[in-house]
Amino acid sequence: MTRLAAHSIDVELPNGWDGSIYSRNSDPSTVAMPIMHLATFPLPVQRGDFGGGAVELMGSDDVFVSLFEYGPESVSQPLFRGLGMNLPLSPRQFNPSGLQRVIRGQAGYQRFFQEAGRAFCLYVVIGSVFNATRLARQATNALSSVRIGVPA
């Protein structure tokens, strides 16, 4: 397995899973916030926060992750109040009308919560509905190694 910590937020990786975490940051005026990208295929190197340019890579073998975190301003916002990413993760949570963009096959889960007093929002594209419990149960594999800490 391989270990990826930045941002305080650290993930043991699968056998097989290629992953990242990095902040972007397109206006100077605002804090970089973190993003967690993993995936059962290699990770394109120019991908979006969401996943395009990579879920369109995917097989329907595969699973693509994002673990985006919003600013401390979100905290507060009934939008983030559940709290953790509520694993295990159900096939049933998985839905095609639940994709950033449609792509046929796919299916996609999305949950907002918070988790050390910072706000995220999980987001999972599974490459075939028809594999759903499979991928989610891969899924859950590889988020349960998710530790989320208080920023430095």
Given for the second form:
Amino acid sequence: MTRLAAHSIDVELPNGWDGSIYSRNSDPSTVAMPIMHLATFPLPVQRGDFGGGAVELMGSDDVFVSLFEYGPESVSQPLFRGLGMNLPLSPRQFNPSGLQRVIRGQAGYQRFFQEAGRAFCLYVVIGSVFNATRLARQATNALSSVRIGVPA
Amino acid sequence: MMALVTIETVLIALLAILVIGLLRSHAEILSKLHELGAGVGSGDTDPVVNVPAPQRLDRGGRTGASVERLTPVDISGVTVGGDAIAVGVTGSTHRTLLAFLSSGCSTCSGFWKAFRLEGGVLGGSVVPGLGGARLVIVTRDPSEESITALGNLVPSKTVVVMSTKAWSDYAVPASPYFVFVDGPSSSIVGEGTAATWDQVQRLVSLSFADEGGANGATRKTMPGARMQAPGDPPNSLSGPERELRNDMELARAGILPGDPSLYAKDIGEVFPNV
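Having seen the form predicted on its own, could you give me the form predicted in complex with the partner chain?
Following is the full complex, with the preceding chain placed first.
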């Protein structure tokens, strides 16, 4: 297990998983919001916040997770009224139409929620809808160790 | 009389030049001996310079605190930009070449340059020239590195992890140092140092070939490069490549630079008939 922690987000990665917690801010006048990526395959350096450039590299046994934080003004929005990530993930929650970018064979799941007064979007991609049961379990296993705290 | 004085002066000048030359040559010899670790002056109490203290290693090549660890570990640290990053090395479906580099070492500069030039080819993480293995550069923590210097060195498409802990976990003796990890078997299949990126690629390719051909990347275990046995087809390695391969074999057997077994105890071991 490898521990990854930044921006008051803490996760214990299963062996062999890649992970990254970063922030991207092209506008210096705004606060940079953190994004966490977890993957069972080598994450390329250059990739989009929702996995563009990475999901294309996935095999049928791979999982990609993006935890994207929105600004504090979003917490009060109806979209984020759900509490927590609502684990475990069910294989039935994964659907090809849930993908940000449709890639044949893959399936995606998206949930908007709030935790510790912070607004997030959880986006999970599995490499093959036929392996949904096993891959949903793997994603749940990785996500169950995520701890979200109040920003310092 | 005048002629004798002139001749004597010239002779004295020539002798002075000769003496200065001899002293300079002597100083250079002493300096070289000192660099090689030969004690000068104070005998046993003199420190050995530029030569690692002799250490007996286990077969996995581990040293010190990690002497019991024979298996690789996943790596975590920060990027040059300060973001948190973790790299899965063990239990993965691929192989990983860990390149332990620093911004200050002169030999490393060739690797930084090669990685930048091959940035487009490396395609982010996986190196086609390495049989599909992934390249990950590991430097020491930001507190022990120059972020400014690294900012000018790091390739834009290659993963760079700053982690002194990784250097400790893999018992890296110095930079540059390379560790080749087989993810499916969670084992280190080769490690050692090299002078050029071509040498590293060649050795990794050879280790794939040793395992059974071009499809070696799909195999689950890899015993690593072996020494060429009598009757084996020639592998056409150059001198430096043979030296590097020998170094890696020795490292895998637990023998690193400075190991006592590499040095003769007396002249009789080298020339038994003398």
